[in-house]
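Given as structure tokens, the chain that follows is alone and in the form predicted alone.
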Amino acid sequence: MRDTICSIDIGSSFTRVLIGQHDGQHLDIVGVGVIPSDGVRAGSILNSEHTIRALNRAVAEAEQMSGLNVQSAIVNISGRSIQGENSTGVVAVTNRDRIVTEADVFRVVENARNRRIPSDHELLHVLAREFTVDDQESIPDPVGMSGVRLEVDVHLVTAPRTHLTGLQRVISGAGVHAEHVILSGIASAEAVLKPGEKEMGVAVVDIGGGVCDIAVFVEGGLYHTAVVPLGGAHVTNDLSLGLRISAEAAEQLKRSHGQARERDVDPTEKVEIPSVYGRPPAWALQRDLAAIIEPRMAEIFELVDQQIGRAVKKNMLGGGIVLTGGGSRLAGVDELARDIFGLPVTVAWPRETGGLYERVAGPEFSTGVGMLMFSMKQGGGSSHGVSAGPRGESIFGRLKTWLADNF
């Protein structure tokens, strides 16, 4: 019986809607929907029947082509308003025997959680990083061991009640329910990240169109998350101002053209502007697009070195960083980087999956891939088609803190 997923990432450039079908083990994608999104800033959604309109077009390409109908979906969330912290949780184990239960490792989370929130946020995520059991540290599942210690080191994600109203909005204005909302860094790091660099201490960020979103990993567990309130469309829009051109016509260039490094460009290299709005095509020094788009590229990795460095030690990261989202795209972005954070640098894109990988086999895809993935780990999904519960129940009900075992 193979079960039937739905992913949807609202991003602030595009809206993808992905359809998945799984066994528990293995993935394909059935079906792909990806329209220019609107009314989205920053991860946050500014106009509500814009954002509805370009998701409803999103999900019918999908559904079209793979034949279902999306009824519910695991939603993605991002912005600079999101929080995540560490707590720490203590119990005593208290049964006759002294083995911890996991009626224990229950109580031991609450405990955790129960940490002051801001009053207008709402808990999102509780993840597992490491358990404790007596002088006994690093342990990844303590059910079983014997002691009267237990001990918990979370990570707690929040997000503004008036955030998941607004998302809730466009949700169900497009008929479909939310099943869960997850952050948009931590479906990137399931997607691209390879057995072993979580252990390894690693930070994935995800360049999206408004934001970058940041997931630090230390030995296993999810050590840290942040929102940089930059992305591609802030490079983008300089070339729009630097070269007096449209913003469309900039967008084309720093695809076909854009290098992150100006010492990487030949001085006489020219590149032709494209013709936008029946206007005459122009030309321009290939060295002057990278004059722009440099200052903007190192701005944004000096910003997420910074979130970095106030979380961890970079020795801390063995597996270094690891780029995806689309902006990971631009030539030479690596490079910069890798000199920016005196790191290694990677830039990676989903895992394999089956089905109609080719179609999302892009560093753009890793959220919404990322999703399905950790769906099916869940044992999230339908063998009915994409349903998985009644249209229009209100996001807040469906909101789940999730203890998972370090993915």
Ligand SMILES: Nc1ncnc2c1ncn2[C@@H]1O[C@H](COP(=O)(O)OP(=O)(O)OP(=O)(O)O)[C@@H](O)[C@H]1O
Contents of the next structure:
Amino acid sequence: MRDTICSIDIGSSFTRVLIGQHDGQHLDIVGVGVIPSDGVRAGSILNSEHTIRALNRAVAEAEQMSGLNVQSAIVNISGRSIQGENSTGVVAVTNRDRIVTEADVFRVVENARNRRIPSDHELLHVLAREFTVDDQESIPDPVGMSGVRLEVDVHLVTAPRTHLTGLQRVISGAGVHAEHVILSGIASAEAVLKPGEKEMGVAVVDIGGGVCDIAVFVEGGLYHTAVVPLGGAHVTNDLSLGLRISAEAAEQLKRSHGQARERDVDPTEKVEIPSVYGRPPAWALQRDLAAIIEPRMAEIFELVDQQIGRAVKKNMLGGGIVLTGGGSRLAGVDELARDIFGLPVTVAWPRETGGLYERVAGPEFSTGVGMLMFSMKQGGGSSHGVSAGPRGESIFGRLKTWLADNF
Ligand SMILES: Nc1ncnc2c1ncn2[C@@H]1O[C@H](COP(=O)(O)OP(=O)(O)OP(=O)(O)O)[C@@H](O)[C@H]1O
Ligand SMILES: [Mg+2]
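What's the form predicted in complex with this ligand like, now that we've got the form predicted alone?
Now the full complex is given, and it begins with the chain already shown.
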């Protein structure tokens, strides 16, 4: 029996709705809807009505392609107000045999999550990284071990309550039930990382239009998450101002002739500025484009580098930096990133799926595909239309334990 699942990625540039079907092992993409976002800035929803309008269109497109009806979905969240931090929990192993049970694991994770949540924030994810039983450290699963003291290191992600309420308003405004909410960076990492990369230590950076979503993994566990409120739209804006051209022309020019490093461009190469609104064609030096793009991309990577540096030492990232998101399509972006991070850099697309993979084969689909992959792992979905999970449950409902199970 194949189950049907849906993901909604409300990005600063585009709203993407994906419908997938799975048998628990293989994921097929069966519906895709992509519509330019409206009313979303730097990952946050500023205008609900406009956002709902774009979402309705994206849902309709995906429904039409798949012939299925979207009732519930897993939804992303991003924005600079999302906080990720590490915490620890400690409990005594109380049963007579002093053997760690699932109940002890539950208690210790509860203990870790009861700390450090700002009063206006809601807990979104609790990701158990590793356990310690007495003085034995780095245990992925302590159940069945003997000891008297159980400790856990967790990564907590919290979001402002107002942000979550706004998101829920938009999703239900489009007639969809938000089944789970997941941090964009965690979803993107799920889509692009290959087996073993988390264990080697890796930082995934999803460069979107308005934000960069960062997820850092060390020794297989999630160590740090952060959102830097800059992305590809800032590069386009700089080009538009610097070359005195429209935003549309700047976007087209960036995609067709943009280069992340000025020194990689032939200084004599001329490029035609796309004519919009019937203006006569004009020309620019490709080097002038790169001279505008490079400092902005460098600024973005420096901020990302600071975030990563706050959490880990570079030598903990044997797998280097993995770039994804629409902004990672910029020519030469990996070379510039390598200069700044001083680590190996790769650009990654979502891992291959079945069905209409060619429709999501691009780095801008990592968040959406990653959400579907999570949902499949969790055994989500229903055989009747796109529906899963009990109705009326809080959108934060089962996700906490769910993510703990998956890491
Ligand atoms: N070929 C390309 N070259 C350079 N930049 C590109 C290219 N294609 C897309 N982009 C940029 O990617 C950005 C959009 O990426 P994406 O669709 O992943 O963002 P989003 O998910 O909507 O936004 P966010 O994640 O920031 O909320 C835009 O700024 C766009 O200019
Ligand atoms: Mg995005």
